[in-house]
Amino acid sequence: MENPKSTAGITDIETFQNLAPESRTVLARGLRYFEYQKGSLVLEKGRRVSGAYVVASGQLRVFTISPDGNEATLYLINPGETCVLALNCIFNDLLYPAWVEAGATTRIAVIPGTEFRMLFEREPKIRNMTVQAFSTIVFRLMAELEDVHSSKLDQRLARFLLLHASTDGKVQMTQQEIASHLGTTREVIARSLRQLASAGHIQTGRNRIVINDPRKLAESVGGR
């Protein structure tokens, strides 16, 4: 589901700089940029993948949907990183197994599968990026799995708020967005936020949460 407003050209992503001349020619032959607004769907489950997706700016959220319709974030893809599920699809001719949306206004470099496989064979930097992407995502997925099975929802919510808060303690997200990340419903998140607010740890407003004291919020759920 690529945005038709795409542009060709050599990307400024660090991994693709200083490649051999032949590799730069291969990259330029197929590289396209695509821009997505926050919340736009980038990939759908069951679709064929056109190539490797590398985030130039913004962020992608890879998520799954449970049988009851709740979303749960699998992992986030940050600038300079690539989607390992897409790589697995282009190397093994598989259909994409999840959904991907833009977590913010996001610019993506897409390298067609044929060209990416050629670069993978020729360039150590491309191989290193691929191996690092797989190892990073495996670590994130294991951490998330451990968190799901070992923590209560209020602990996971508190950690999520602390992780996504700005330097002034603000989390600019809706309750539905938080619920989608944590794999639950908006009603459950609303109830947990009310409890945190009643305890004086946070203040809630329209599409915004303010953490009063990050240290106390962390301590309030750290031992339970």
Given for the second form:
Number of protein chains: 2
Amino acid sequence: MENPKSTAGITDIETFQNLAPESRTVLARGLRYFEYQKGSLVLEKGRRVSGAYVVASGQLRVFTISPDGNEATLYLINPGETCVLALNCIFNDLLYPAWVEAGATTRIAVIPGTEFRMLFEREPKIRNMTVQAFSTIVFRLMAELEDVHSSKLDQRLARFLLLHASTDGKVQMTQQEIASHLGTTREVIARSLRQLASAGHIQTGRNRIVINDPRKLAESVGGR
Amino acid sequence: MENPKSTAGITDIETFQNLAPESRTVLARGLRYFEYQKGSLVLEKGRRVSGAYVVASGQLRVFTISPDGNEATLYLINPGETCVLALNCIFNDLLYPAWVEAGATTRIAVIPGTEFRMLFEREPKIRNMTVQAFSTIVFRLMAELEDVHSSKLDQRLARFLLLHASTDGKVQMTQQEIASHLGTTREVIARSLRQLASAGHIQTGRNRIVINDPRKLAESVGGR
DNA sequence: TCCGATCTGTAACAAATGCTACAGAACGTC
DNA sequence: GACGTTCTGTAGCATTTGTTACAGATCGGA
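Can you switch from the form predicted alone and show the form predicted in complex with the DNA instead?
Expanding to the full complex; the earlier chain stays at the top.
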């Protein structure tokens, strides 16, 4: 919990706008905001969750940690999105099943479980958001699983780079960070990057990778 | 679509019992049943889905196929459960993103999308079932992803055997079937089974594996 | 400018999984 | 009983990923 940097609020999100007055009262009841610096741990695996987490600004990274300490990103939660696993925990009284950290400076709104359930029953928009959140995560998890089962790491890396590159083709990350997203080791990433670099697809640098031609790189990945 | 073998109906499922008369009328409108033999393809990747699929009896297997033809099971859908991906497709007008086959002789009820949406808005029980279905699948997908990232195949196999064994410790499957669930090759499964057999944990046979002592096997898997 | 911390590049070797090829065993059908 | 099909067991080799160990490059702060 850090000092207030952002003023993004839950009413910036369309779902929470124009609610019935009663629903607005319910929403305001118990609503709290939390701020996190990049890299801060937001939720620990095995812990009880107290409410629905909605990202007002920034980004959350949900990840798993293997016995030897390797991290693998399960999915990312962007502004306007809610953390499905937290929803799941409040609907079913479960413990949180993964780790969550702030992938950037992040501001989240937490709606207590009881209040969220009320809103869910009363407001079609909240229901739609909930189903949407679940739908989105199911698809992301499925895509990740398919990726892991169907692709070699080289392909997964190339796709990761394409997905996370800014408009000028830059990926501002260390090799270790990339490894932590893909669930592998830094050295393997380095080796794979070397191949991409010698093929002319990318240029490597400290904390940065530049994609020379995204289209050619995408073509080189081939079908999944 | 095979000849009627089962009479299991959607009203055998608690969620669909005691609905309001109007909802019952909506439900009956357009509701259809389909029967499948084990191994029959139920849904193809990339196809449009017309409704909500509810398993009345049997079991569905949702799986992915890699470019070289390796199958990997994403999750199973049991009686009383609904296919979340189909729900997702009717809520969002998407194409079906995976393959589905009958894991046993299966009878499913299909509720057209329009009718299902009406029921979702009117019936708290249908909403709960929907959220429950999404919740269950999210957890299963997450567990599978964590397994893939955190465990060697030997561990995954042992866990798979423990999970699918009948009460007398028998797993009635071919090695190829197991391989298709775990996203690997039959030979790798055979090699791994040989190790488990020589350690005294299991006995192999044609179409069958017998776990000698489930508790010892579970211990040998160790932490994830 | 110097220094410490962190990141990158690389090599060698190990482990895990996949591929190819066979032989033999186990079934079910005629 | 014979035969064809399918499954199991196995070996050898290939590929992919992981581990260990270093050296050098790059930053930021003092």
